[in-house]
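One chain comes next, on its own, written out as C-alpha cells in the form predicted alone.
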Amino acid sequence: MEEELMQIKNSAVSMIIEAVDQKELEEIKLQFLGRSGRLTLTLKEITKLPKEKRPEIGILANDVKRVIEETLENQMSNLKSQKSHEIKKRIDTTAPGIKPNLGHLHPMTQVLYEVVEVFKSLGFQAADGPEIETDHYNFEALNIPKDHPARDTQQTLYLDTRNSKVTPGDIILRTQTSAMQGRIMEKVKPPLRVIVPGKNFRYEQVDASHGFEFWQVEGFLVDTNVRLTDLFGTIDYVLRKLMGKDVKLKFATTNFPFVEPGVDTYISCTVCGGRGCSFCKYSGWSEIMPAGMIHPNVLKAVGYNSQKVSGFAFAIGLSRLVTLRYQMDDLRLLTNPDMRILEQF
C-alpha cells in the first residue's frame, strides 16, 4: 500500500502543477480527495491491514493528503495572482473611471430653501398644512362667505364626498396657502410671524405663467402697531435679497376679501428685461406677491381683538418667482422631467 500511496501523491502533484485554471483544480481535487476519490478509497482500505501495519500506513496516508492539499492551495494562489497580473496588463488602472451621475435639488426646492432662510432671518417660523382643505379655512375664515363673488375667481376643485357624512362642497383642494392663517391663529396668540410654503390647486387654463398646480409661500405677521409701511419694507427687503438689489418693483392697489387695504407687487420681467413678452403678457411687469393688511373680520374670526392688534399678509408666487429667477419663458419647464433642462440648475 506504501507504493500505491506514493503513486497517488506523485500523480496528484504532477496534475496540480500542470493545471491552468481554477475549474481544472476543482476537478483534480474531486478526483483525489472527493468521496469517491483515489486517496479517499485507499484510506478506507487501511482497516483491512494487519494491526501492526496500520499506524505506519496511517501516518504516510495523512502526509500524502497534506501534500496534495498544500499543493492545491499554492497552485490556486498562483493562478489567481497570474490572472490578476494579466488583467492589469489589459486594463490601464491609472485611467480615470466613469464619473457617476450625481443628483441635486430641483430649482423649485433650491429657491424655496432660500426663501425660508431669508424669512427666518426676519424672525418668521415655517409651518406646513394640508393640501386637502375645508371650505371653512380656505374661504369663510378668510372673510369669503359662500355667496362672495371672489369664489368665482378661485376656480376651486371639489372632492367627491358622495356616500359620506361630509356636506357636499365642504372638502376641497386648497386654492391658497392663506388657508393656514385661520388654523394657526386659532392656536397661537400674537405676536406671531409665520410663513407657509406649499402647493395649491385651481382649475385654470394652463399657459406660460399659469398652472392648475402651483406653489405659494404664504406669510403673515400679527402684532401691535403693525402698519402698511412695515409690509412694504418687508416685501422690498425680501425680493431684493432673492432677486438682487437692483430689481425693479412697483405696487398697485387691489382687492382681496381677507386684506384691507390690498396691494399687488409687480417685478420687472426678467425674461424680456421689461420690454414685453408672452410671460408678462407684454406689459413688462409680472405679478409676484399679492399682499395687504389683514382684514379685521379675519382677526375677529380667530378670536383676536382687532382694536389691539393688526397685521399684514402676503403670498409669494413661488413657481413664478423661480421662473423669473432663472429667466425662463414658461413655468411649465419646472415640471418638465427632461434632464437637459434640470441639469442646468
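Positions refer to the first chain, counted from 1. All values reported here derive from a predicted model rather than from experimental measurement. Whichever C-alpha set is largest while still superposing within 1.5 Å between the two forms counts as the rigid core. Compared with the form predicted together with 3,4-dihydroxyphenylalanine:
Shown in the overlay between the two forms, fitted on the rigid core, is a CA shift at E24 of 2 Å or greater. With the core held fixed between the two forms, T335 has its Cα displaced by under 2 Å.
A displacement of less than 2 angstroms separates the C-alpha positions of K308 between the two forms, with the rigid core held in common.
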Contents of the next structure:
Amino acid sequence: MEEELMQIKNSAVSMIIEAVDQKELEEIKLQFLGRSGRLTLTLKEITKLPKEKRPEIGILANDVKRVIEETLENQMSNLKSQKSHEIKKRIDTTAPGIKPNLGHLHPMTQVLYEVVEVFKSLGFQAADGPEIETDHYNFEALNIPKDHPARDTQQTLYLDTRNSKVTPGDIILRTQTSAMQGRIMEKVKPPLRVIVPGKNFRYEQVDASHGFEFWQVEGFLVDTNVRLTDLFGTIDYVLRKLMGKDVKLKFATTNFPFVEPGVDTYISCTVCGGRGCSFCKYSGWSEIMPAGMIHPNVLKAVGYNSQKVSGFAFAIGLSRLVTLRYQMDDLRLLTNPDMRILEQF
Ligand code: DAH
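Can I have the other form now, the form predicted together with 3,4-dihydroxyphenylalanine, not the form predicted alone?
Below is the whole assembly, all chains and molecules, this chain first.
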C-alpha cells in the first residue's frame, strides 16, 4: 500500500509539472483525485487493512493528497503568469488605440425624422402602409379610373399574377403614397391629420433627379371649413422650418385627378441659388411639394359627406428635399454606399 501511494504521488507530480495548459491540469486532477481517481480508489482500500496499520497509512495517504493538490495549484499559477507574460511580450500596451467606426443615421433618415417632428407639432400623426398595393387604392379610390390618362404619367410596375386568383393588373408596386388616403379615410372619421412617409416605385429612366424607387411623405387633412389658404399656410410653415426661413417659394396650378384645384410648390434651387443648373433644369426652381384640395370624388369614395367636410393633401418629395437641403446635384448619391459620402452627414 505504501508503495502504491508513493507511485501515485510520483506519477501525479511528474505529470503535473509537464502539463502545458489548464485543461490538461483539470484532466490530471480528475484522474487522481476525481471520484474514481487513482488516489480516491486507493483510499477506499484503507478500510480493508488491519486496524493497527490504518493510522500510519492514513497519514501517508493524506500527505500524498496534499502534495498533489499543492503541486496542481502551483503549476496552475505558473501557467497563468507564463501566459500573461507571453501576451505582454506580443502586445505593446502603450501603443495608441484604433478608434472604432461609429455608425449614424443616413441623411434620408435624419431628414425624415425632422419632417415627422415638424408635422407632429402641427397635430399630424404618422402612418405606414404597404409597398405592394392594389390598383384600387393606388388609382381607383384616387379618382383615377382604368382608362384615365393620368395613369400614363405613373409608369406602374405590375406584379406577376400568373398562377394566382388575382386579376391581372390588380396588384402593383405602389407608385404614390397617396394610396394610403383611401386606406386610412375608409377607417377613420374626420377630423384627421395624417402623414405617410414611404417608398414608391416607378418604371423610370434613372438620372440625376429621377429614381425608379423614391421616397415621399404624403400628407392629408380633413375637417370642416378647410380652405386653400390653410394648405398654403401649412406648406409655407413646413418648408421654411425644414429649408430655412429665407427660401423662396412659389405656387403654380397643376392637375392631379384626386385634387381640385391642384397646386405645385416650387422652391428656389439650393444647388445653384436660382441661377439655373442641371439639377433644376436651368429654371432656378425645383418642384418639391405637389398638393391640392381633396377632390369630392375621393371623399365620397370613402363615405365622407363632401358637403360637410373638406380637406387638403400634399406630397413632399423626400429624396428631392434631402438633395436640395445638402446641395447634392445627383439623387443617386443618396443610395451610394461610399463611406466618403456618408461620413459627411
Ligand atoms: N401622388 C402624387 C404623385 O406622386 C403627388 C401628389 C400630388 C400628392 C398632389 C398629393 C397631392 O397628395 O395633393 O405624383
